[in-house]
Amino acid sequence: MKKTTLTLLALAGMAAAPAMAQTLAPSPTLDAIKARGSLECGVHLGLPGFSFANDKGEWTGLDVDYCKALAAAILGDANKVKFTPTSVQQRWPILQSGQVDLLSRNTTITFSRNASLGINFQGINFYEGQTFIVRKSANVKAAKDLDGASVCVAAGSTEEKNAADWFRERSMKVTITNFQKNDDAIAAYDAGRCDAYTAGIGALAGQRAKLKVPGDHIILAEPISNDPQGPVTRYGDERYQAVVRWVLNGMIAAEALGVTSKNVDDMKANSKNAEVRRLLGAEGNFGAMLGLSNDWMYNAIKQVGNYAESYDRTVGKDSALKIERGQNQLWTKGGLLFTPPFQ
């Protein structure tokens, strides 16, 4: 019985013990962050379901949420967030200027944006895979019925490289016309001027409810890549980055955990589980650990909920999109989603 007690105190001992190491060096970008109050959040000019503004200025959205949630786990306040709506081509600028602390909109982690501008993806918070919309009376079925056709396409984005891409390799001659916005491809493929318009399905299923008579068309089911994206910041400042990551972590752990913004004051009192109490600041001092107060992801998911939650209203079942959880389910639910262990 000695033996056994004398154990598990030194395995709670080693639980602990990272909290007293404080490894991180101070992070500027998380004491400007405090010493002003708000963070400053890079969206999307305005995509329904990921990062949107009504009439009122008020923002919503999958992007949004994990902005809100950021800010919680910082501040203590999901409000205290500032947007601003950056284009395809301003989004990097804007980001490594310091204009904005990060940026959270539908942005593709690819290799060469990750090794040349300076910035790093903080995780995956939607899988995407990119597609077509088209008429209904075009009687497209597939991507490879585009052969001969014009495809409207955001300028400078990872779409208008891998549809150029996809069709090149297929010996495919299709003329694809690029614009400055997302919002005037669109609006240039409803006006007739191009036969398609190419972007993620998430983005499309947003898109389509712009264009004046939605029904007509339809949005195909085969995707032409894999485009996971998620938040991104700077280079270097590894406390704030670490903080970035680990409250996307957070969000979808807590959803693993069975953790919503509706149970998480009884789960924090009384649950018996030690990944959940460490999540929530209940024991671990691991809030500390990244210079924010041990209830920073109870702030997060008490303000604004867990993935799930957060995926049903914005994108999901419980919107106007109803996108298909698919590969953004849980890995244990047959999906990609995941997060390392808070331990």
Second form
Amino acid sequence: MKKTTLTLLALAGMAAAPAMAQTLAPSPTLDAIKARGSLECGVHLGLPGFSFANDKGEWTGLDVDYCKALAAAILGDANKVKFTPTSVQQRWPILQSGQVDLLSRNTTITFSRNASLGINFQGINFYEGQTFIVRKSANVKAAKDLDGASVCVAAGSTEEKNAADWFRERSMKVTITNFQKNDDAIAAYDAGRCDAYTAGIGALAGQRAKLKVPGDHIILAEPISNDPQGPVTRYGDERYQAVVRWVLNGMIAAEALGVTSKNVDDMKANSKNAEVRRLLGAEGNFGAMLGLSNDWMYNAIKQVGNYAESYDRTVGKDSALKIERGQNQLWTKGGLLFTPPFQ
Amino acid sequence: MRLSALLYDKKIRDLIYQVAVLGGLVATGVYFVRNASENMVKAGIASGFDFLGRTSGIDVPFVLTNYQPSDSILALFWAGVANTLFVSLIAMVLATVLGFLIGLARLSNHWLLSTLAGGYIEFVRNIPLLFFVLFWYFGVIAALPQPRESIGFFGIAFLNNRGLTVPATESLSAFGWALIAILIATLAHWTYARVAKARKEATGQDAPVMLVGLVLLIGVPVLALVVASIATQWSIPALRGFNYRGGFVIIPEFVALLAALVTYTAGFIAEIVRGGIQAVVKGQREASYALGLTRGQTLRLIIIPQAMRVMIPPMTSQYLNVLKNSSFGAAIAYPDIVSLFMGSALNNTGQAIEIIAMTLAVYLVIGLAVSALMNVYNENTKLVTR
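Next up, can you give the form predicted together with the partner chain of this protein, since the form predicted on its own came first?
Once more the chain from above appears, this time first in line as the rest of the complex follows.
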């Protein structure tokens, strides 16, 4: 009897809902961000190209750009982000405890992290592969030449385990020395403690600049692993997670659809492509469906740019790192970047 | 007796207070544990100790146990405990020796010696330990050559910036026999010393305790070790590719951490030694000289035994500090419990509460054991008053 009443009540509630404005699932995180007026974004301690603060304290990089785009989508202003630098080891507690709204810091997506840390990965903003940097004088051409070498690595990183697994599989005797921070490991490598330092190819391109004589070192081209990286959130608050996911999708979709920060006004006013119109809020109410303003992606693209603009500026052809698009190219151009439709 | 009278009884009231305080503590503890585990379940964070059985997959550059990367996280834990104990115990012994020497130098009548010792103590006590650790680490690495320019010792041991590679052996059986021989010699010396002491007290005759001790405690062990090394199959390190292969490597992180702990702690121990010796009243020394004892005998037989009573409690604190300070090894990649377990394993499993609690327990257990040993020693040396 009681159950029937409840069911009836629920049905009545559902029937009444469309009559009002669309009811949104509660999102404490989005409410908190809006009340605070800024997004709290956990980034890397300092990795040129991905998240790096200049001498004025201004953060730049691919991971930083993503947080700026998210802030533009939620708050309408790409500058309303507070960046919290985190080490490899600080990143989980700082996210789990709610000190930051998300991590955007070169973090590799793995099964056990997703399953046991109470965290979700919201997409891939950089396809990374692990490799080694070695001295030119060591005459090493590929990772298989490293038998007998010592390798410096950051403790607790995926690289630490990858390297141990990779050498063990090949019965190679390699000494792995685990440092607490990436910068400590690089400094020890530079001081001659190790024959190689291992990290992602993209990360190494940026970290190479920290060496005393960058020209004396080479980065081995052949990766030993796949390390897809992207923004990370806590479990719970599905609506906020959807926002994080779709802002990243939106940046990639904008590139695929040819929307850039330069032509976004023109596209919004004149584009006949329905997906472009929905993305930019000229048609439908996609922003409102997530509890944001309808020009959420317009703001993100206008203020930060699409994925290609961000990539080229931070790690790609217009940056100091000059990393090829490679796997981080659209699927239509031979890469792996793909986004579900805005429909 | 009436109930109210029972409440005013001092013994019973004290008992009630103690039970209340203990109950409150337990309740608080239970509340925190339950609160944490509830919230972790809510946040989707794994908990429990199942992770200890998982494969660790972490390569450790310096292991004293049989740990392999294919072993469990529990094995990684023990490897970390062994490394922490190893560096701490050696540092305690060496810091005591160096601290005694500096403390005695500080008390010396020789102006230069005493000023140098004083300067050292002031310098060491006013510099943070982390500075020492990093200074020794980068100092050690910078001072040592690349593998190709290694410093060789008789063609069997090689020193370079990857560490000191020494010959190692797979089977330790010969050394087992040597150890037994050393133990027998030590026991023999102890018995001989007791007999000699009893005879001296009974008849006043001196026995050559020093000479016999030299033979039994230094001669026999050296001989036993030499015989054992000749009888053992050694793997001699040889340069191949990047570095020497074979043998056992003492890594520079160990040397740097040990040097930092010893030089730092010796400064504090030196002051404890000075304080202890100065606490012995002047009259004792004067009486000893008046009885015709030499300076050395006075120091050895009169001053130090009495100074020990004063020195032991602060020395215990210093030993505990060495143990805790060994966690600074994490700053320079010495694979101690903090670096391996709270660093690598914590990051791979994310089980912060369990891992931190276990690490805490390790320090607590070792620390309490050190304290207990020192207390036993203290009991034995304290002044027996009649």
